[in-house]
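Only one chain is given next, in structure tokens, and it is the form predicted on its own.
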Amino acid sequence: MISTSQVLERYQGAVPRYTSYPTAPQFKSGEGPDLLQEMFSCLDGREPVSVYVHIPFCDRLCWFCGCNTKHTNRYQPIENYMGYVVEELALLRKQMPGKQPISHLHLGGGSPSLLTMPDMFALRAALETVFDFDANTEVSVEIDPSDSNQEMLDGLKAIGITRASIGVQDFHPDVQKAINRPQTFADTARVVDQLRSIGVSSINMDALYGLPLQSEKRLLNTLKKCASLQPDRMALFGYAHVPWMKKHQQMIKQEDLASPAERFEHASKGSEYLKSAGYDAIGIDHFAKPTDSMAISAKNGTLHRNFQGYTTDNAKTMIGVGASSIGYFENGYIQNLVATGQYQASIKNGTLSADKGYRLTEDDRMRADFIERLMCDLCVDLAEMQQRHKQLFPVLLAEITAACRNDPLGLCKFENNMFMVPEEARAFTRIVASWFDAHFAPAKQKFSQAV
């Protein structure tokens, strides 16, 4: 049996959480461009690609937050960024090959649910100059139900949406005001049921455990509401407090946060709630009904994780759109200029606006993909492990070994050829992940909590 409270006392330090691996802050200034140009060449027109498309706006400053995005009461700002977008995409249709099939398109901010239905209109027309999209390509936005109205619908049609996203956090009053997101869980149904009406076929909804006032009780009766609206998945993320990073996390109060041992008996109930309610748990945060897509590939061993979480997309190559947006590709990570300012200058000037970027090694690869498996999965073949990687796997191996026997409380285990985290150690799975990252240095970096 896991003694919880000796793991939080042992393992106090923030670690990453593994939507990539190397982790951001290992992408380098300057790597960008070259790797875009090598993402070209590899680029064959059969081979489908995912695409992300950064909106770095919303109309309201959620205290929580820890997004690239700016707050603005203007619409200005954002239709002249969606000019640049559109830019951007003729500046990558010129330089790809020919037009490549697309599995999933990606809109993510921020808010791009505010978006005017003209400039989603926009924003599809210029896609398909670069992409072939055809009836299996998913389209997902993220929503915000205080953006909800006639146009917004209107938008979502024209973008072409099938899976909405919609953030929630916490109904109850005192922790919305505690991280300034009003938002009635009437608005939120009402904004479920309009979604379904315009023929959404898949609604999955974020959840926010660690939240400033938040108690067991406020989190399970918005994980209650939450389910009652059917959505056909569930993330319950905990909440990343790093106001170093993010200056306005500044107006949360320190004295309102739960501690370590509160958050993770918060998201323990919050976990048995959604397993209770007919929910799958998918890797350490999200759960899914049996049926989705996401508990099938969970199931079958093919889920995946990248920026926007555990994912059905098996694209090896994703390319970024917009301002500080990430992509990717079999050779490493590229990384848009991250200040609005700067991307809209580069591309006025004819520029992509790659900045960073990290060039994958051998080695690197081989714990990408240890740490993928280990993070969905919760577990690692490792006769695959060594089919894949049969140079490196010594290195892991030893590593495997050592991480086992240094593991005085229980959170890995090594038997009949399987390196596993036991069930109930799901929570810790960044714990033992971070075991395995040859770049972190916790003394130097700092991460959120890993409970």
Ligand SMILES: C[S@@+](CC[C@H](N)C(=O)[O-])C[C@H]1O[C@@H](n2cnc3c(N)ncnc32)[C@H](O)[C@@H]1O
Given for the second form:
Amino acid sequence: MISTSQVLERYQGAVPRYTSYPTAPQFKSGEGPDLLQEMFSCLDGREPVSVYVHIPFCDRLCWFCGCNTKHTNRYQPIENYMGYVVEELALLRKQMPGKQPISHLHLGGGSPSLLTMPDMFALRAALETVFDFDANTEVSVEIDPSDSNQEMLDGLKAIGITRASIGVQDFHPDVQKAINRPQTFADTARVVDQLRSIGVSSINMDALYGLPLQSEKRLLNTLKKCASLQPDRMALFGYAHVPWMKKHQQMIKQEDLASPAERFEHASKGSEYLKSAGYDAIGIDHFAKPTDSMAISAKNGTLHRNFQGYTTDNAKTMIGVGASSIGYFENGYIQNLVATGQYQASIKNGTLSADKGYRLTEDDRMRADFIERLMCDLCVDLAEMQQRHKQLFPVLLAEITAACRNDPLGLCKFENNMFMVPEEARAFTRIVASWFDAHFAPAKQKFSQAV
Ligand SMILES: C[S@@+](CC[C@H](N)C(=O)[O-])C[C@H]1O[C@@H](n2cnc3c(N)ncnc32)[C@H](O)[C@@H]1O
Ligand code: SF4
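What would the structure be for the form predicted together with the named molecule, given that what you showed me was the form predicted on its own?
Starting with the chain above, the whole complex follows.
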């Protein structure tokens, strides 16, 4: 039996969420443009790519928010920005060797759900000049239920939405007041109905633990209300409190936040509830109905993890569009300029805005593979690792042996050529992953709490 208090005491430091390896703080300024050209030369017009479009605007600012977004009361800045996104797609089209098949399109933010119908229509038309959509292309959109109106639904139809991810966080009014996010259950239920009425076949809901003034009871009530709407997937993220990076989080009072032990307790009870409600636990913070493609992928070891979290998307290339978007291909990562003003100025000059980048070494590739399998499956088949990373595998094996030797609390196991995080240590997977992160320097970098 793992002693949670001992784990929390021993590994107090913050660790990355490993939505990539290496993580974004390792990306280097100025490396993006060359990598982008290299990515274009790797496109063969046959293998489907994925596309992420970032919409960094919201019509309110939730104080807990860690996303790359800004508040606006007017639509004009969004309309202007969308003009640049369309322009960026035209630049991409000029530089790419030809049209590429697309398997996944993800619109994230910020709040893409506040785009008007004409802007969604224009975005889809621009995307279709660069990418070949077909009946199997998944189009997922992050939805803030407070944007719900006929315009939103028409816009979502125009972009061809097939999956929706709805932000809930917590339904208790006191918690909502402490995070500046009023959102009734009735409004949320109506949005779910509306989405289903326009043919959205798969719905995810996001809830958070560790929010100010949250209690176990409040969290469980939120999850019960979510489950009553029968989403196919649920995410239960730990609130990442990083006020040194996100100034608006300073509006959240430190004394209203749960202790690490309480956070852990809330997360465990939340997870137990969702499992009892018929969801499979996926990775560190996702849940899916056993018939959902994410649960099936998790069972057969083909789940992936990217900047959007857990995904069934297995495309090797992701093209990032919009300010701060991150793309990747076999040789590395490419991030667009983060500030919308700089991004727009670059596109206005007729230059793609790739800025930071990271070129993968062989060592990075092996660790990225290992950490992704650990975060997705909690278990890594070392015979397969040896097969895929022949020359460097002894380095990994030595580190695995050392990790097991230095693990008095039982967060990992090495048996029958499998390295694993036991089920009871699932919540601590990020900690184990960090032991294999050659770039991780806890003293220098600031990440969110491990649990
Ligand atoms: C881009 S946001 C959500 C989309 C939409 N704007 C909304 O709020 O409903 C995606 C998700 O990130 C999660 N998130 C945002 N800030 C976070 C933080 N500081 N810590 C953990 N998760 C966070 C929330 O659960 C949120 O639903
Ligand atoms: S949580 Fe969503 S709506 Fe709230 S500020 Fe962040 S991106 Fe915007």
